[in-house]
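As structure tokens, one chain now follows by itself in the form predicted alone.
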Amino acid sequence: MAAKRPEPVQVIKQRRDAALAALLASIPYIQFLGIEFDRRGDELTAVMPYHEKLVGNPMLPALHGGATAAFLEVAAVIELGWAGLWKSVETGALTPDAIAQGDLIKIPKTIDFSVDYLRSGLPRDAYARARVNRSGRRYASVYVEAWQDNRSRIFAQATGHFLMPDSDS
């Protein structure tokens, strides 16, 4: 008996990209801020391209604290959602039709979110990565850090706690 042939890599990549696009489309504020995600396997990097509407203090100029906080929270929520989708995407249980219907996309709800502003965000692109510290059936804890030109010089970091969506609803 012959072993089952693995799926072509381009099929898996298309499924991953479709799942991420559906996840991002489920939060309209992502499009308003212009946030994009760079995916490398299961690792996501959030990118907030600079735009004048993001400046809070034009005298410095510096990114608005609310835009920075929203960017960090979006990175945390998408990381949690992506971690929840990953197994279904990889096994093929998540079909393109199911992704298009959007029924499988469930977004965690924020319980609390604490941001530490370490320095002013400069008028340039910002990047963020989130790390899930704990994720259970009902609760998740996530740490996020944001940087601009140099990954070792973060300008903001955050910790968030989230209520996970019911898996059966």
Contents of the next structure:
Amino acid sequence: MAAKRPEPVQVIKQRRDAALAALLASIPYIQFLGIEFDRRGDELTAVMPYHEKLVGNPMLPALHGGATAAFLEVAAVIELGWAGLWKSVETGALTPDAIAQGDLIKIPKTIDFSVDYLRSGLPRDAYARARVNRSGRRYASVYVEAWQDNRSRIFAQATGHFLMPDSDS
Amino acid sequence: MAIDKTKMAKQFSEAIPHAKALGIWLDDIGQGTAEMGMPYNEKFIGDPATGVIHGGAVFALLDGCCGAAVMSHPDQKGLTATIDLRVDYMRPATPGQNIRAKATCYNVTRNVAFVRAVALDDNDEKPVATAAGAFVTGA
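Previous: the form predicted alone; requested now: the form predicted together with the partner chain:
Then the entire complex follows, led off by the chain already shown.
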């Protein structure tokens, strides 16, 4: 018996990108901060392009700790939401039309978020990647780190716990 | 001397672009205490299904309020920076209501200031969020 022929690459890419775009479009605060996501397969990199409104100390200048924290939290929530969507996007259970409707997307709720500020955030674009370390039925634990010009020089890291969308608080 | 520093902290808070972008105002500043507010804004929504403000905006309010509390402490000289801050989200903030933050810098050592804060909406009894953190002194 012949193996099932893989889907054309543009079909699967379109479905993945549509799912990610719908997830991002559903959260106004992501647009407010100007955060974008770069996708390679299932790997996401959050990008926060530098903007004057993100500054906390105009004398240095340095990014506001709250902007950095929000960036990390967005990266963590999207990683978690994306991991939740991935399976149904891959099987095709989630069609581009259904994704565009957007009502299938449920956002995990933050229980707590703890940020370490390792260096001051420079007036540069910032990047972040999150890792879901535990994903249970009720809650998930996510680690996230952010850097700017040098990948090895992390300027902030955080751990957070999130309530899964389908569990009752 | 204490008055000058209070004035400085006040001017500094108002000169912060990110605080301005979020519409954050300073309600009160004391000797190691600060109170701030942030209006409800649809641009800050984190969950469109409920209209609840994103945790990141609440975090920014708490971080700024904690920083102001540190700067207003009599033993603190100069500026400060956050070392770490943890926020516990107790319940969703009620959509349409302002969020207020109250921070207390309860201990200052040579290098570190310790701060606690609470975020409230119109309900004074049940906090929306609490925060605990460490800040650099004399940065």
